[in-house]
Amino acid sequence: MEGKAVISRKQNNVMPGETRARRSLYWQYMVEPFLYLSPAIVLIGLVMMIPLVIGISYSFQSIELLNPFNTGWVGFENYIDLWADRKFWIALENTFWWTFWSIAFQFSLGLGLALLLNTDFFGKKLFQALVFLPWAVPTFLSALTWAWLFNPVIGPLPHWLTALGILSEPYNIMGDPDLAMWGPIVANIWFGVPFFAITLLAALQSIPGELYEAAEIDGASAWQSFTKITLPFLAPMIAITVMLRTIWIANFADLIFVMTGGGPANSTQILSSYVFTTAFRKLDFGYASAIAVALLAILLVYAVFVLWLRKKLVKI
Amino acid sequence: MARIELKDVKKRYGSVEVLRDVNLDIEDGEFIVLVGPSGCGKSTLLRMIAGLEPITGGDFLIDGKRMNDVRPRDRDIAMVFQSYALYPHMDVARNMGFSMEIRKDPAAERASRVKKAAETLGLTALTERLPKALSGGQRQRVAMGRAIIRDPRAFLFDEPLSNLDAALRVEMRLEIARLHQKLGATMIYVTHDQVEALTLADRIVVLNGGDIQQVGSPLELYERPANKFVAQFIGSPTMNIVPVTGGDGEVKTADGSVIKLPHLPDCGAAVELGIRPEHIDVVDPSEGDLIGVADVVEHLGSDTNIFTVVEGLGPLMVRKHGNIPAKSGDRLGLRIQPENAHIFGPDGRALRRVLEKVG
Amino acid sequence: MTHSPKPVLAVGKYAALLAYLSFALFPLYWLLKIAVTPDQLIYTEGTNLWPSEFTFDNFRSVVFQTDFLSYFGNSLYVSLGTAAVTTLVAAGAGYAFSRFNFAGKRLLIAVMLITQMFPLLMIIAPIYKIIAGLGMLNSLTSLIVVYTAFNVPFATFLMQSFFDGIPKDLEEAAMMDGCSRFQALYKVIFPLTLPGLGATLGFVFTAAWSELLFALMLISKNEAMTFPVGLLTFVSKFSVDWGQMMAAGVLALVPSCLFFIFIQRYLVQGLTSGAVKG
């Protein structure tokens, strides 16, 4: 027995069998997967991957479904209107403060509710249900919901604000350009606080718990314990979870569409929703695709430079 | 029952080599244990038998049959996995019936065949319960159940015990090895413990990186290994293994001391000499080969195990059968027994064998 | 973290609970609220907490003299379409991107996550030319395959995280037992992927429901409008009816709910599955 199963280093001989096995049992490895993958594939191919490629082409050409005789290509044009276009810059400087506040908003009060729900208290499954419940709720009802509820005539909040001292009368704070955002802000902070707090929950879930006890055992205050564990342990979540959320909201036009279609005086508008009205209202998709492009470039840079400072920070 | 050969097996991932040109005969009805550090390709070659890996390249043989390109279902070779892969919302009479299930084979010939074999591994109580309610050592039976209820050709078992508790893992080696006697099947055994490897095999088969370094049966890998990781993985406590020079029929350490190795041919300079801790007798330190200075001494009641420190050689673990009244401190005469040391050239590789012409 | 906390943090942290309880429940039963006010008392009873007389008038009558059930009717059928082809279509992609190593796989995770992040309004042009070119604006179909294509990318990462949490060793041992991959597929990891499945479906067709500017875009005829599109329209067509339009929006908010409890336990898993995605 033993002289049959030596220990032989034969020369690197081809077995006859080898090529047929590659191309029977590997061939099959190879293609399997792609057997349960072309659906996905075909439809993101057709729905979405091509309909990029056509999108960006439109940016360099006339098409105005109202205007079918003005068609065809006409080089950078779009661009060079856009860059005229004093609507852009304020959709621009509008997506800025629409993405950093309801951000800011959403990721803090989020953070809070993470926090509330890692403790434990009587009917905290209820509770949770209920608190998450506006995530569920479909967009256009919170925008229309919340519209009714900054109605200056039949809409509790204003009057509120006016026994509260911080408005001087009820008057409509969506008609006010100053304020207006607002309206949409708080929408949006409502609708996108129990994302956060999911993300945010799962993450403080993960940490250890015999962290906190050996934090504990040497002297941490519970405040060091958060600044010392807490959010170094929730960092890269953070990070992540911050840069594909802010991506998200620049890109998210329904609660401004239905709540103030962009309005008043443009005080409103951000980029996409700009890019939807000058689709769906002025059926203009040459200059849509233009501002569209741009929104992705500028979303792009943003996504470098996330990740280059996540690099230069994260020295680990 | 079958026999299974494996010729120039190669296994590559893109371009990473996992197994070299494996050449291995398993006779019907053997029971080949493949052992080895993790990592070493045992598992993969496993995997490749059982048709769940492609084979890079040679030929793999059932009963003289290539089998490379025939699926996991049609090999007719049953497997037992280290997680057990027992189908959590099937109860325990339909997880070991399943394969017989999907065959199509009449309902009560398969009802009559789970009964037997639950009868064997004593699980007829438990028979409709699910998994999730079963103890793990009761979990390892289905999954043996699973296999055997098919009666196939040979049997793969994926390191099986490695989830169980010291004392269940014992039990159930017995069991194996029981169930091998009954069946009288090929079996082909993974693991990574040798003294599973040691109890259960007929033939062990000791890879290490990709390639087999020795096959052969338990004692003759304990008594004759082919070269120094052989010698280091099989036997515990592992062998000592020690830088000497050599001479004709004797060795020199470092500070001169002499071990005499009458049936050792003159094997050049830099050699090293292998010896099993339970190899080394203990003595008058007037008598000895060498002086050992204990360290630290454990006494286990059947045995004592002395760490020594000899000078110029370095740390040297004795056994002993009994109980030896040593303790730290203690200058003792070590004498090498010349008929079960080894030495290994510089590239790794057992002389022994000329030793034994001369023994 | 478990010791008794001071009296002061007690309250401080019920009054937070309580806050963040108002804060989410408070527009919800605002919705409520109008929606069983009759219509003369909304405008005078416009900012009280509690209306002096309920009705259920406004539901019989969005339900029996307008276009609600229609709408609903088509969003039913589009969500459930959405959500019954994603769901297949995502759980053979997540298989995959599960169980085996291909060449190209790290190129495909990758550009589905890129459709998770270029604004998706940059295709509704095209969109609508293409779909307009194919003679299938106003249909129901092409809003299944455009919403369909949209999902797709996040329920394959959800699919994924399930099938990641079923070990490998079950299909082989099913293999091993005499299963193809498919019969090992259907017996032993489809009962296992049950809850995954739920899940998935769930997820899309909440999003599905809720679509609206694609819908919008895509449909104008009112026998083929969505609810979120109909009920936009409720605005512009007739006088605002704005008791109608709240008990049809509470009547809207109804299968997300649903749904929504139903899949609350997977949100954790599918928001820490890689794929971040509102």
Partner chain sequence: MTHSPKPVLAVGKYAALLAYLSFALFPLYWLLKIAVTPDQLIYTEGTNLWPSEFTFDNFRSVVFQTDFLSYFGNSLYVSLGTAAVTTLVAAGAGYAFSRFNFAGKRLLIAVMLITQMFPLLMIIAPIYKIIAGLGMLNSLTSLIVVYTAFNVPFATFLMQSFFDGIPKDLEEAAMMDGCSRFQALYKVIFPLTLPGLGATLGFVFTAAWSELLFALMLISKNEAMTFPVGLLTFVSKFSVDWGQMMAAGVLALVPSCLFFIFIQRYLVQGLTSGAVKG
Second form
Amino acid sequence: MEGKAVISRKQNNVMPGETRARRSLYWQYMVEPFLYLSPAIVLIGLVMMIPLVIGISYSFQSIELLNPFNTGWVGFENYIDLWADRKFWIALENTFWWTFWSIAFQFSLGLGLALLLNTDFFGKKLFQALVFLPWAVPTFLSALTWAWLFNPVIGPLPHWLTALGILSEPYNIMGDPDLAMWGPIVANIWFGVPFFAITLLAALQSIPGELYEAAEIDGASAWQSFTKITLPFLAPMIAITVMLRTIWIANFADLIFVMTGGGPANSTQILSSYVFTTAFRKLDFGYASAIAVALLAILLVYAVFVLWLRKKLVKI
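Swap state to the form predicted alone from the form predicted in complex with its partner chain:
No partners, no molecules, just the chain.
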């Protein structure tokens, strides 16, 4: 029998002791690290999952603090009301508008600043500190500052816009339903540009300089070097930063809440601020949870699409 076992191992190209070595390596590199990390993994999982599960469960309940006797499970009633809620669709449209223009300007200006800071010039360190300064300012202070700048009485921006001929007279821009959203968007652009500048600058500094030298020897122009070398190397970082920043901005209601409060006439109300006002002004936590779950589903679909697109671009 022993001879047959030896012959069987040889036929399967497995030497004596090799199976045991493979099991040892599998345990050492695949199982053992997770055993050491399991307390932290379990703790992080509980911290993340418990509030998520509770929040989702609230969306299927009626939880109104002003009507404490009318509570309990209502099934999909909150979602049915949400589908017929005109304010929800206005907030969804405003969320898209707020997120798209904030990301577009933040990314464009951040990429330009990253390319500038990746070169050598006089006063670079001072300029770099000034570029990163908005990221260090508290959000509440940023919102108050920009609200003051847009004030038609004491703020300079309406008077400057009037002098340039953009406005007919200095007036409260954030009181105009057609223009009010641009106030928080401008403040958000100023606040978020350093994020893209920092991350893209780090990615630029990781690109080998030999590639640019070779391209220069081959007679490539600056635009060709940018499109053939810089952008392909930056593509993975761009996908991740844009995805993270989009999710962040869609959930970022601080500037809007301080500067406009969602008004006038819900013209600056986004989904995250609508969640806040529904929960802490109307005290309807069940309906607010339904709005939050809808926002979560939209952002989840977006994140999956961006990751899928990134994987396709990497393969290309």
